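Listed next as structure tokens is one chain, alone, in the form predicted alone.
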Amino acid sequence: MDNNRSSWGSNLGFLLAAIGSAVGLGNIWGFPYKMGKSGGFTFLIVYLLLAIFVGMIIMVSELAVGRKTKLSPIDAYQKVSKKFAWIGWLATIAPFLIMSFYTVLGGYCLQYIALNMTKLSFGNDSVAMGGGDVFGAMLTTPIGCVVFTTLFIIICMVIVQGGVSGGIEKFNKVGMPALFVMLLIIIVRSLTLPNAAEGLKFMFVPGYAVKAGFIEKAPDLITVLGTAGGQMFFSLSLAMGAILTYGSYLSKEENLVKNSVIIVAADTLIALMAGIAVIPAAVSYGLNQGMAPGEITLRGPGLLFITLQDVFSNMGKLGPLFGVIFYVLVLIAAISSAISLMETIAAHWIDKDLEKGETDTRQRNVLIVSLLILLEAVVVAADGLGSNFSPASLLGIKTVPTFLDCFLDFMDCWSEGIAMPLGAMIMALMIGWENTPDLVLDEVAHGDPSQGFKAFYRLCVKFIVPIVMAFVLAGQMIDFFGGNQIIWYVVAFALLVIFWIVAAVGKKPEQA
């Protein structure tokens, strides 16, 4: 089967394609609100620590089982483990309730595209409406959103069919520096808005967010390490099958924490650079516009569609322009990720069907991976974020949990609220207590790594992984659940003991 499975084209290219992979929507909307209301150096320094003790950690860990093995998540977990050889469905189901929602989000960036395309072509009054009215118009109208959803869902499957090496390396040798650039051009245009430094003390300065008014209180530790955590898990791709079935596609050659490094490092950047190009625009609007700090929204999908959407509205006769560039960005942001996500599920029967001795079957597989893909969109899409209907509605529920709110809540619970933590802390269970860190280092050394690293590696897999893992877990029950905080904390640390003794149970002496 190795002769006949896909294979990147070059080093840069898995390096472009895992970097696209790691940087999605949650980088232009989530890291920097999250990091002004956290502290914002404080978030960044605690960050930069989690993904250095963590993500590195867990992105190692993946891109070596993953070029280990050759295969999928399913298969590669079932060869590597006889206790937890399930995770690999965790990392199959949790891409697959992901993309319901982030083909949705990916059919909003085309549907401002046109809009803002139309602004330009007809001039910047031809849609009078502001970003709240369109945004609500858009969701109330479930027809144009499962229609511009479908268009997205197209956009991946024609990519990942064409295969990894001709359709996924290759766009994103394309689509990353061109990401680069026009983020380059949207911050330059952010940054001359007036006002745009008081957005930037709202990220940077710490403290400063609750000073201004942006906040009421500042987050404590725990809560900045669960914030800084989970920002880090997700925005690296991490536990959603993406690095592992990547790394399947490496050659032995390749050096696997030098890659892991620069992966990091670039998601970091561009993290920081969208929340550079982002906040001090939101923040020049709102203020110029007589909002108190306290009305202005930051967060989520009406950070990107309400209020970017009206700072391009009132920019001029060339706010459109720099609409149609920002929204063809995070259009990239979002192809990079679904594709990566794709892939990874397809992956599996792509890999079956090679053991079969059949070579040919990657665009039927992918075809129906998408029209699944698109079944469960569709209710997302047609759901409007809760304006239509939601779970909560249809089960008759008034006090309305978060994860019950819509759709794509109750969606997001699942995959990046449980699967993915839980799959994390579990992986790094089995590589530390069940195998041994050998499972991984073996592997890693064909990269040649100095004996510092090895000695890091075990700390960090055997303890540090697992008890952030748990926090993590923790902080996202609380997010969709609700309640009291400390019985959350209870349930997860109550799951970390329990897997831990199940990993450890029954190990070889030479291996403890």
Ligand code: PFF
Second form
Amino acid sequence: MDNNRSSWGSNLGFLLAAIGSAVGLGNIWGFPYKMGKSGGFTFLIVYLLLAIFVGMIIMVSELAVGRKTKLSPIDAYQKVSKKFAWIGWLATIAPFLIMSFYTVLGGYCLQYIALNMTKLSFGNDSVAMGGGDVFGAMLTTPIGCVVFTTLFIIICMVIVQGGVSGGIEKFNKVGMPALFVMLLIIIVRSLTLPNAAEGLKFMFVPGYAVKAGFIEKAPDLITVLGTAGGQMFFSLSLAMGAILTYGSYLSKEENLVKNSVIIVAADTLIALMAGIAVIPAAVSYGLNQGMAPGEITLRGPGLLFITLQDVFSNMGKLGPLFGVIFYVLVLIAAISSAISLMETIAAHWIDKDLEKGETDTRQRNVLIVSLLILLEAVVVAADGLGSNFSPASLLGIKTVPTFLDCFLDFMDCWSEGIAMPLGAMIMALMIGWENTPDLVLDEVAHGDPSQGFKAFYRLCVKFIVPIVMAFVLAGQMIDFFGGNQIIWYVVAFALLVIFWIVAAVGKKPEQA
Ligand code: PFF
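Given the form predicted alone above, I would also like to look at the protein as it appears in the form predicted in complex with this ligand.
Let us now look at the entire complex, which starts with that chain.
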């Protein structure tokens, strides 16, 4: 079956595709705000330490398991683990759930490109509403959202049907450099706006967010750890099967450690650049409008689709042009991430067909996966981030925990909130204790035999990653479910202890 399985055209192609998967909405609307809120440079240092000691380890592990087995997540984990084969399902269902809202957000980008193009052609007053009104009108028109979500899914489907090197690699080879150039253009524009320095101070100066009134209270260190860990995992596309799947198409000669360092560095650089592009512009606009710093929306859909649209509408004649450039940039980031999720899901069925000797089933399988994604995305598109209905309203619940706010949060809770930290924790325990770290290190050694890395890897995969993941899991549960924090820490650490015992006790599996 190996002979017919897809592969990357080049290592550079793989790198751009993996960076494309990593660089997404998380970099633009999550990282800058969390950094500002959580102490600027202090957050950056915590984030980087976590990326080195935890993110890098999981990334190398996923790439190694993928390349070693040359299989998609469900079959790959079945091959390397007796006790935890089921995390392959977590790593396939989680991307499916993420796609339910990622595609809707991609659809919003398409609508905003159209809106700014209209303004560009017919003048800024042609659609003279503020960002909040435009967004509200869009959310309460479910039909429009469903149509544009469908369009976004079709774009992704066509790319993934094109194949690993013929579709995904090709898109990223053009898309990633284009995204970089567009980001530079927006950065220059953003930094030359009045009061832009306030935005930079919010992001970089420790304590400034509280001092200037952007937020009321700085989070404590444990909360920062959970926030930075969750953000880092989502941003690097880890524990969702995507990196494992991309690794399964990689040639034996490539150096997995070096590749991982490049992906982590590029993703962090783009997250910082995205922050410098959007936060100063948003802060500048808000302050110039006489808003108090605490009133400016600097995160999530509100940042992208309300605050920044206001920025472009108030920029004068060239505003819509910058608007088009910006939303095309966000669209490219969304597509390059969404195609990695779609590929991860479809790869399972493509592999199964190959096993049966059926080749060329990519088109059909990707079409079926796209239709299934459309079915769930319709619900998220129609609820309009809770404007039209929500899980809470359907259940008739009054005090609403975050995960029942809207279907986006509901899907995000099970994927990013639970499956991701749990999957990463168990993966580390599976490699470190059920197997031996040599499972990964032997594979890595094709490109990197360094002893230093081996010692570092063993320490991290056996101890540091599982413990940090328990903190991240607790942090996510606190965010999504609320209630007593201590209870969630107890739950997360109880799960850690149980899985640790399960992993360590009994016979080691034969090496795949
Ligand atoms: N890394 C993407 C982002 O930052 O938006 C999201 C993502 C893509 C998560 C692919 C997980 C994944 F497998």
